[in-house]
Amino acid sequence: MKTFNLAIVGLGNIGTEVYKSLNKNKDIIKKKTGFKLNIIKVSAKNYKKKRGIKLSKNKWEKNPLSLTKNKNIDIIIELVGGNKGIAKKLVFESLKNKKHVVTANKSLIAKYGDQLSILAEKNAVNLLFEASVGGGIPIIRSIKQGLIANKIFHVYGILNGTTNYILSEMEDKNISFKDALIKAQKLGYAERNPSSDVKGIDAAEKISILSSICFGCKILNKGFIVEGITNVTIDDINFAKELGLKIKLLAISEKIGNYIKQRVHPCLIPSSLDIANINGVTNAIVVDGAPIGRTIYEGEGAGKGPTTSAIISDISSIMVGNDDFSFGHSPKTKKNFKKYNFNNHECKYYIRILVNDKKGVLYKIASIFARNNISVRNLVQKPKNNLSNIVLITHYAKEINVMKAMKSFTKNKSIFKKTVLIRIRDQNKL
């Protein structure tokens, strides 16, 4: 019976949980795969840190890069994080030295996934990263293997549990973004520095990975719309409720001819829809393809349990040899699709403008809209002390025209104190 020797680099919450779970479940894994596994080396910044596990000194490796040249190691598990420094060097060197790699590092894969997959194929080893998208949801393997016979043309969903939790708390508890963020940090759902989550960067890296897997394209990791939830206020949450809508941060990608239309931004969607009622830290991913139609995946998007589950799934996949290509396609067949010009995007828009409550304001708004060929479907005005919130829902309008109008509002701060724009998602695509 073959034994696979493993090394774990990075012993934070996830790395420690992986170590514990592999040791606890090695007999179950052996029964299910027919192979033994053995953790022979671990590496992290501080050997003396209390982790609740016993580490013998002969297992400890101070220099993680030396593991890439250790002939006894078959699989290296990278759990350091980040797309530079030791994480980048470790993964590149591991693949060059014919080591299989399992990682949860979405940032590294989104930036260097194309290069790394070429290196993995060249050296006949696996680079697997199920844990990088969707936590415990087996979305990557489902697309690569379960939907292998399908032509996929649309993927979207809630890919960030932190922002989904914050928006859910704002709605349920009627609290501000700031208060909901503080609560998320106290519960461990948000980092001390939450910018990657709340600015949409985390979701953008994940949709970049999913796009490449779904469409067989090279990774699009820059030059597309990425907006977070930092401008969403409790006023917007409450106005959305009145309109029968909910606000969700969605990551969306579509293949339209030879173009990839990829973006991340808050969306207003009907409250009656299933995805509108995905709350808390839960993730949900929708895949449209032919001949299958629509498939929906839902589950915990983060945390040590779901992430550990995905990592062990990748390790087991390497052991049984049922996962050839990192992105489900040979790197040689991946195509350079053109990036869709988002200026041509058309949808309905929610625009909230906080204005000085005085005569002539509505006329100025109407003039700006008329100049930019935007027509208004609904308008609500709500006074607020000496100010007033004017909420407008447009008819279908072009992105470029709406952006021009928004610039006109921001130029005149003596009248227009604040503007918030949220795109309304076409119900036919949900």
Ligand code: HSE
Given for the second form:
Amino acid sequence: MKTFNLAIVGLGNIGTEVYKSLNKNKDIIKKKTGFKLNIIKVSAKNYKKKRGIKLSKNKWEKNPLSLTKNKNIDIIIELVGGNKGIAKKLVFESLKNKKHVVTANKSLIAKYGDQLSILAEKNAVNLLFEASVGGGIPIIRSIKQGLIANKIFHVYGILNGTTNYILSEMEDKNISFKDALIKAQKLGYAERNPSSDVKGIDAAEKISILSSICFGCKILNKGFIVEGITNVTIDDINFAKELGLKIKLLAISEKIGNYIKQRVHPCLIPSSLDIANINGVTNAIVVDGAPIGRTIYEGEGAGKGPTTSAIISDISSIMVGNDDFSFGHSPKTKKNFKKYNFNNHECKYYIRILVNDKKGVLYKIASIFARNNISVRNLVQKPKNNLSNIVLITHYAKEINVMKAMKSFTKNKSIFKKTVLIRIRDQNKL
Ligand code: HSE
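Okay, that's the form predicted on its own, but what's the structure of the form predicted together with L-homoserine?
Below is the whole assembly, all chains and molecules, this chain first.
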């Protein structure tokens, strides 16, 4: 029986849990895969840190890069994170030196996944990253293997647990974005510097990876709309409630002909949609394909347990040898689809304008809309001291026209104090 020798680089919460779990479940993995595994080396910044595991001195490697040259190692688990420095060098060098790589590093994969998968194929090793999207949800393997017979045309979902927690808390407890963020930080969901999550970057990296897997295209990692939730206020959440809608940060990708329409932004969705009721740190992903139709995946999107589950699934696939292509296609066959021009996007829009409550303001708003070919469907006005919140829902309108109107509002700060725009995703259109 072959034994696979592993090295783990990065022993934070997740690395330590992977170490513990692999040791604890060695026998089950042997039974299920038909192979033995052995962690022969570990490397991290600090040897002395208390981790609740016994690490013999001979397992410890001070210089992680030297592991890539160690002839006895078959698989390197990269859990350092980030798309530069040690993590980047380690993954490139490991593949060049014919080591299989398992990583949870979405940022590295979203940026260098195309190059890395070519390198993996050239060196006849695997590069797997199930933990990079959706935490413990086996979304990557489900699409690559479970849906192998399908043509996928649409993938979308809640890919960031931190922002979903913040939005759920705002709605549930009627608290501000800032207070919900502080709560998320206290509970360890949001990092001290939360920008990657709250600005939508984390979700953008994840949808870039999923698009490439779903559509067989090169990774589209820039030049698409990425908006976070920092502008979403409790007023918007409450207006949404009155309209029977919920605000969710969605990552969406569709293939339209030879174009990929990919984006991350808050969406107003009907409370009756399945995905509207995914709350807290939970992630959910919807995949539409043929012949299968729609499938929905839901589960813990982060944390040491779910991430470890995904990492061990990758290790087992490498041992069994049933998951050769990182993105489900040979990197040589990946297509270079064009980026959809988002100016042509059409949907209903929610626009909230905080105005000075004066004569003629509504007339001004109406003329800006008329000038830009935007038709208003509903309008609610709520006075607030000398100011007033005017909430408008448009009929289907074109993104370019709506953006022009928004520019006109922001230009005239003496009347229009603040504007918020949220795209509406109704049942039928994306
Ligand atoms: N920060 C991510 C989230 C988890 O909140 O979903 C890691 O991908």
